[in-house]
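As structure tokens, one chain now follows by itself in the form predicted on its own.
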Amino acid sequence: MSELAPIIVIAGKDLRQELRSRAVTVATLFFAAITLLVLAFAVSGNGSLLADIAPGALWTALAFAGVISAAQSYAAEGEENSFEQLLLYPVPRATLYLGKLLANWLYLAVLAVLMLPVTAVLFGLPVAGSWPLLLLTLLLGTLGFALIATFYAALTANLRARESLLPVLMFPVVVPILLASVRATSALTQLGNRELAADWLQLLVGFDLVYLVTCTAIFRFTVEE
């Protein structure tokens, strides 16, 4: 329990900071909603195609919004030159990463839960009866995305071209997470195949565990170099 306390403190600091400014919330909600609206409008004349692309549209909107959220998670410390002070906390470097990760994951998971009913309405996505597994898919998918986004945001935080480098570096790594999340969502909403969805969810769990162990183990090298 004592090891969890600093992680919760760091995550709480980031979430309170966002609640006060709401800068990232406004930007990500607006960007995700516009992405879904434009994609739905582009294929609105084809009902079957509209439903087919719904899972991909949902995760595309979440991925773009997640990049904005991750980039801003280190921006406040950078603007106030307080990241070095954060590194002076008498806790392992991995604790800093896990605290930032927890804040990013909670934020992205809430955004995903808000975007799911919007996607269901705009794209005619049948979600009734699949809510428990759909929520599990959103939690596992956003966790995998947050694991990679938080790590690469720290890696590029002190670079001059960090806004352009972050998506270039992280998207090739996050592709397996996004593909598995889209397939699991599609299996639940379009095919109604829970066994197939369970296979993709097991793959998501595997990816999440690998990225969690790897990113936590090597995070200290990204902030000490």
Given for the second form:
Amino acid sequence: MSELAPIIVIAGKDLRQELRSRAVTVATLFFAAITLLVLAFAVSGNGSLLADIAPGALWTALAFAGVISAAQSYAAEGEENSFEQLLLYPVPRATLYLGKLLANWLYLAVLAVLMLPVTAVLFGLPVAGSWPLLLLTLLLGTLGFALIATFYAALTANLRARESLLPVLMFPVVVPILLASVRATSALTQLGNRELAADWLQLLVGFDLVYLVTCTAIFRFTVEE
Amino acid sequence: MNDTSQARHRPGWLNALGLLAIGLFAVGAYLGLVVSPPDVGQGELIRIMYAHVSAAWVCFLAVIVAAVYSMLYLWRGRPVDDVRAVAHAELALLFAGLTIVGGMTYSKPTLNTFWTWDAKLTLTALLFALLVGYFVVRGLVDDRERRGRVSAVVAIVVLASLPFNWMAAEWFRTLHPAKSLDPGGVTMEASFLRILIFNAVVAGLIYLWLALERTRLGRLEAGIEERRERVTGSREAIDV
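Show the other one: the form predicted together with its partner chain, since we just had the form predicted on its own.
Let us now look at the entire complex, which starts with that chain.
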């Protein structure tokens, strides 16, 4: 329990900071919603196509919003050089990563849960049938995304051209996670095939575990100054 | 610096290794193009497989070796490990490109398409993108120690994504054929398999030769960089 407490404290700090300023919430919520609107508008008039691309649209919107929120979680630290003070805390660097990860994950998961009904309405996606598994897909998919985003955002926080570099570096890594999430979502909603969805969810668990271990193990090298 | 004085004199055995690799490559090409019988299903197209599969295996090997040197760099902090990691990462990128080109050549006549968003193909394209990202990061950091550390971290993440690429042909049974070599059992016929193994070993030898040459070059470059920094006392003068 004692190792868990600092993680929750750091995540709590990040989430409290966000609740007070709401800077990221406003940006990501509108950005995700607008992405969904643009995609829905692009294929409107074709009802079956609309439902077909709905899972892809949902995860595209979440991915774009996720890049913004992850970059912002370090940009806010950089403003008053507060990240250096965070580094002085007598906890391992991995704890800082896990704390930031927890905040980013919770934030993205809430965003995903908010965007799901929006997608269902805009794209005519049937979500009522298997919502517990759908919720699990959202949780596992956003976890995988947050793992990579939080890690690479720390790596690029001090680099030149970080705004363009972060998506360039992280998207090739997260594409398999997005792929599995999209396939699991469409298996649950359109195909109603729980076994197929379970296969993709298994893969997502595998991704999440591999990157959780890898990123936690080498995070200290991304922030060492 | 001890590293550069060793690297300055080009060892004779490096030439011998290169000549051996090129000679064996000719033998491998002869075995694949002339000696190998045509396959029952694919006919003469089986000959592309020897190059394509060899390139893919060497690419995986190079990614692993680059990541191992990256870990060594993070662990020991010796600049030479960074130089080695770059050499192997460059070859990983080269062989990833060859794998994709070879795969496209192979799939046009067999599957009637150059490219399809099959999981295995997608993940290989992503591996290529990941390796490009490695070099993008290197280009953006000027400080040598920091550049080595940041790119080492990227190399390790690339390694972490490798198992999914390796298993993709097993997990997603789509257009790309499944692996025919497994610890569990070999489904490929022995005459094809022997030629494939020979070609793969030759590709590995070429890879080893190029890696050693590139490492030697990298050490000389690092020596120049270090000397200039010492003489001018700043990094700005290097670009002039």
